[in-house]
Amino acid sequence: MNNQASISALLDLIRERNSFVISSHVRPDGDAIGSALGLQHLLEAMGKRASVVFVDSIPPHFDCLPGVKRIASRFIAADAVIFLECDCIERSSIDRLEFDAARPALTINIDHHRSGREFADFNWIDPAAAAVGTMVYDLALAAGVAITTAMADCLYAAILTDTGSFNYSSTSASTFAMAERLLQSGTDANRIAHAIYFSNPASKVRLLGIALTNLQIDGGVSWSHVTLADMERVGASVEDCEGVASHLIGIASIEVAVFLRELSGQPQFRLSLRSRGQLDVSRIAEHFGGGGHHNASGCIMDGSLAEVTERIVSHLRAACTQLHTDALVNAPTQASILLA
């Protein structure tokens, strides 16, 4: 089913129902929060009852988004549940709540990850979309709903963060055109960017200092880590780890980077992978049970810091070598250039 057909079918399902719960993955990021709130504003504009539910806390730099204070932390009975950028119900925020006991008659899955799975009753997956926020925007246009300033603020935050401030390869001319239309709808791009990127707690900056101290580089690969002890020492939260990987990939000549964050319980680490150019880290993340985007993905790996580092760095080195080999094989020979 193409996007136009998916949107039309989804709107039919929405029009037939009155109440909705919207949720996304655990530890919600900018796209999860912005697209969920944007969809809530859209559904309410269509005369529906809509609630956003996240179990995990919302990072304070998203307090600027209209409706964020209405986000609930408990499951609410509804006619349908809409999951945003989740590859399964188990990865959603509400899986830890009494979801199964009050499971609605309809589940809807909206995702833009290449690794997205069709786990719901209705699935709309568009890997070409720069963010789920762009899909919600397209849904609003198809529904004939005016983009309010509140909706525009939320969707702009979703697009801004999930494109890496319009730096990832998923960014296209249509992404910028959509951002322009959101600004025309009243969103203040400077205010949102300032809230998201320039209001960091001191604990986040201190943790970044630790991560940069642990930085290691080998050819086109960079990596770093923080431990639970590091986080406790500076009073850092999980949210304070956001953005560290972007610093690692921002180093000149680095092609792929990984940031390792120790998890509580058994020896285990959360990996944030970043790349530039043609190296697809989503495939690497999938290899280890995770997923994500071409240039930004993640996964969880068991083992000690030394074990996990060795496994992932070896894999990244091999990926870089293969990328260079493929480039040489596909490069035009001198003879073909002369004959052209």
Contents of the next structure:
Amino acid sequence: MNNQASISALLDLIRERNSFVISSHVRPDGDAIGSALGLQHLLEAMGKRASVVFVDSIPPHFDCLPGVKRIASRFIAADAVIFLECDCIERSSIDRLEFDAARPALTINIDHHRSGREFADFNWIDPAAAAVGTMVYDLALAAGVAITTAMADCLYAAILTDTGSFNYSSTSASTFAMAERLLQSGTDANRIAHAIYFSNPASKVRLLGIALTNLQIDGGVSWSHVTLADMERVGASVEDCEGVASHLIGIASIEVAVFLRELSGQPQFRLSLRSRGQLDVSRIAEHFGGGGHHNASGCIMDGSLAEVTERIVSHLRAACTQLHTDALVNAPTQASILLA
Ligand code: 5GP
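Hand over the structure of the form predicted together with guanosine-5'-monophosphate; the form predicted alone is what we had up.
Okay, now the whole complex, with that chain kicking things off.
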């Protein structure tokens, strides 16, 4: 189904129902929260009852988004559940036991990850979308709903954060055009940027300092880690680890980067992978049981810091070597260029 057909089929499903639960993935980020709240505003404008549910806490810098105080942590019975940015129910920020007890009649999945999976009754996956926020915006236009300032604020935050402030390769002219229309609907871009990027807790900046001290570089690969003890020392939360990986891939001539965060309970690490250009880290994350986008992905690996680092770094080195070999094989030779 193309995007237009998906939007039209989705609108039919929405119009036939009255109540919705919306959720997104665990450790929700800007696109997860912004697109969920934006969709809630849209459904309410269509005369529906809609609740946003996140078991995980919402990072305080998203307090600026209209509707954030209404987010529930317990599952609420509804005619349909809409999952945003999830590849399975287990990765959502909904309690699985509460979900199973409620047995919703319809599940809907809206996603833009390359590793997205058709796990729901209805699936709309568009890996070309810069953010799920842009998909919700297209849905609102097709529904003929006027974009309110509240809706625009949420969708703008979703798009701003998931495009890396309009820097990632997923950003196109249409992304900027959408941002312009959201500003015309009343969004104060400066207020949103200030709340999201200029209100960091000191613990986050201190943790970044530790991560940068642990930086290692070998050829085109960079990596770093923080342990639970590091996080405890500076009073850092899990949310304070957001964004570290972007610093690692921001180094000149680095092609792929990984940030490792120690998890509690057993020897285990959460990995944030970043790449630039051709190197597809979603496939690497998938290989280790995770997923994500071409240039940003994640997964969990069991083992000690030394074991996990060795496993992932050697894998990334091999991926770089393979990429260079492929580039050489596919490059036209000097002779063929001269003959052409
Ligand atoms: P981050 O490194 O910021 O946690 O994640 C980067 C991207 O990869 C995000 O789009 C995130 O949703 C996705 N991602 C991270 N971890 C996982 C995972 O374990 N499974 C899947 N499917 N996606 C993940």
